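Next up is one chain by itself, shown in structure tokens, the form predicted on its own.
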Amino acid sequence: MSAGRSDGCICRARRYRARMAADPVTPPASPPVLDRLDRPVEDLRVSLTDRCNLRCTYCMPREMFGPDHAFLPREELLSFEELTRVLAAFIDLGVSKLRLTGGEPLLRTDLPDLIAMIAPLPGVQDIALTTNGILLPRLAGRLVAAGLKRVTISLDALDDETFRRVADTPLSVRAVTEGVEAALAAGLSPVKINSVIQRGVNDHQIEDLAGWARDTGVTLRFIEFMDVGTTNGWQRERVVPADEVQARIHARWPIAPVEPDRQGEVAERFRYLDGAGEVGIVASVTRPFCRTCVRARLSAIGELYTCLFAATGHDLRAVVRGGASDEELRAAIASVWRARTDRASELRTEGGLTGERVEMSYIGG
């Protein structure tokens, strides 16, 4: 981004905040919105784009997302002003944690502008970003200045051959680790690493990744390979169970469980007994956590998804662009959440998932 473009983004955010200050809207206090399994909505993952600069085989396999794939036109995406209004509605209904995702969210070059707009929203406790890290060296400082608190970076292998095979890219691992270094240097804390582990693909990297994370001072989370969408060729035989991951780490560096900070945490956390930080495991396949899921997802065009494994979303863009008031927007969101019964990972355990499901690259992981 040029200096002029950056200045323009900052001015845009300042103008938006000035309008809000001049005409503040104080929403009425609302009781917690609960779904049919008594789960509140507390976390919101916000997809900013369906585009990505990698083609990871478990997310955007090139045979499905090749040069002829039709990505969303820019005019269909929610504007930052529209997005900020939608996020404010979610916050009034109980959301306190926002995570910006993609595709690859850093492909939105004006991302610092959005963060500067949403950081002052009353009720926001945490703004985080999930990224492949490749563009962080040029953007990390501006993201922190705008109000970003922490970042999660995807990295599935430390050797170039495995990394290139999983990410389907000519780039080397160094393209990602430079992003990790930039995040640490910019003061983002904590910096977390997500590693999706597949049998026969990168399971030989478990100890190497854990050792690197310990030495680097980042928090690593191993993720079981999930059947998100229908294009990633998921097979149960390629799932490396959480129990195996835990046992292999413990055999190398003894670990002990850590109590969750709050209900709804998706990662099971473990501390290294030698004091070298933590490691986490997300066991959506072998140890489903549907009953404590408090997470909603918003697509880049404003569709509300109530589960990572949902087939369809609910169109909030039409509500916003149709002239609805803030109260009507909150009511639309609340009605969707109150009808929620999702427990897809439990159903997978009981008999497997069938039918179409939204792709991970469309709504984030």
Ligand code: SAM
The other form holds:
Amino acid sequence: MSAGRSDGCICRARRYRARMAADPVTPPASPPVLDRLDRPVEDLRVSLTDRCNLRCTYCMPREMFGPDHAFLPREELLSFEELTRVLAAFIDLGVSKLRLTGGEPLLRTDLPDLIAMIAPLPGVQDIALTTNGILLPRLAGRLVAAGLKRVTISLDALDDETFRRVADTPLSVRAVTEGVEAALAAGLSPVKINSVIQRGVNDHQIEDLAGWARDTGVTLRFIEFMDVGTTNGWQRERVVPADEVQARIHARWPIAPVEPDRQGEVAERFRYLDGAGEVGIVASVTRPFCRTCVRARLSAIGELYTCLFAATGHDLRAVVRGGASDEELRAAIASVWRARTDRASELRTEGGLTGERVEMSYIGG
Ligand code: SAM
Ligand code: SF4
Ligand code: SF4
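Show the form predicted together with this ligand, please, because up to now only the form predicted on its own has appeared in this conversation.
Entire complex below, previous chain first.
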């Protein structure tokens, strides 16, 4: 088992069983909905759009996402009222953590309105936003006023040449670091940074990125390059294994593993022994964590995906627009979750996954 990640089954299911064993007479309010591998649904990633203002080569290569690409028409997207209703149903089934993502979620410039609608939902413990940060100088203040507490910003390089090559943009790194500054100034806390590392592309940036994050007071998480979708030309040789990232950081600034705050945490956490905060590694390829995966994903048009590597989703928009009651909506979600057997990363072969897979920009990262 990898450092910093505790082993085994899911704590909520365990707690429920322990609770029932201790007092079988008075059952807790509602039993968790478990999938076929005993995993509850606790974390929902919500894609708000499949569009983006960047073309990161590992996510939306321009050859595949050019002017001719058929993005979802605006009228197909769930309205914020529909989305809030779907989120409330997930929360009733055990979800407590929501992550708003995409595509680039800040392209929905009315996003503060959605935050204001979902922040007060009873049972929501955490709302996170993953963004490339470019529109944060314009929106950070309004997002905070609407109830957003924290943000994750993606940045894969600190030198303009590498950044431009990876994100396929004429913009410079400043476009993102200004977003980081805007997030900090608006009071978002924590501000986390995601960096996807690819061998021969930006692996020379590992120490620079970690050093910059330490100096800036943000928590950086290195992410292994994944074979999401079928368009990003994934090759295993381009994956920089977590072991290597960990060793390189440790050689420069000694680190020690930190116990996860909760089961199902995606990033393995490490603290700098000199007290300069933490760094994380998401080792989806070399240390798969399907066993504790409590994440569901919702596309911008309301399809429920039970795995990042799924080929198809389950149409909840049809359920909502078909006039289902809240109970029927919950039942539809629960029946999909109960049938879930996904563990794609555990089943990944040397050459990577095969078969159709939804694109990450569509399903939400
Ligand atoms: N546009 C926003 C952003 O970039 O933060 C949100 C959506 S993006 C799909 C969410 C996260 O997925 C980003 O941190 C991105 O770096 C990561 N990601 C995208 N493609 C990936 C891949 N092939 N492997 C690993 N991470 C990837
Ligand atoms: Fe856009 Fe985010 Fe994908 Fe980059 S990683 S292309 S910013 S959705
Ligand atoms: Fe969860 Fe699927 Fe990723 Fe495994 S591969 S951790 S089941 S999303």
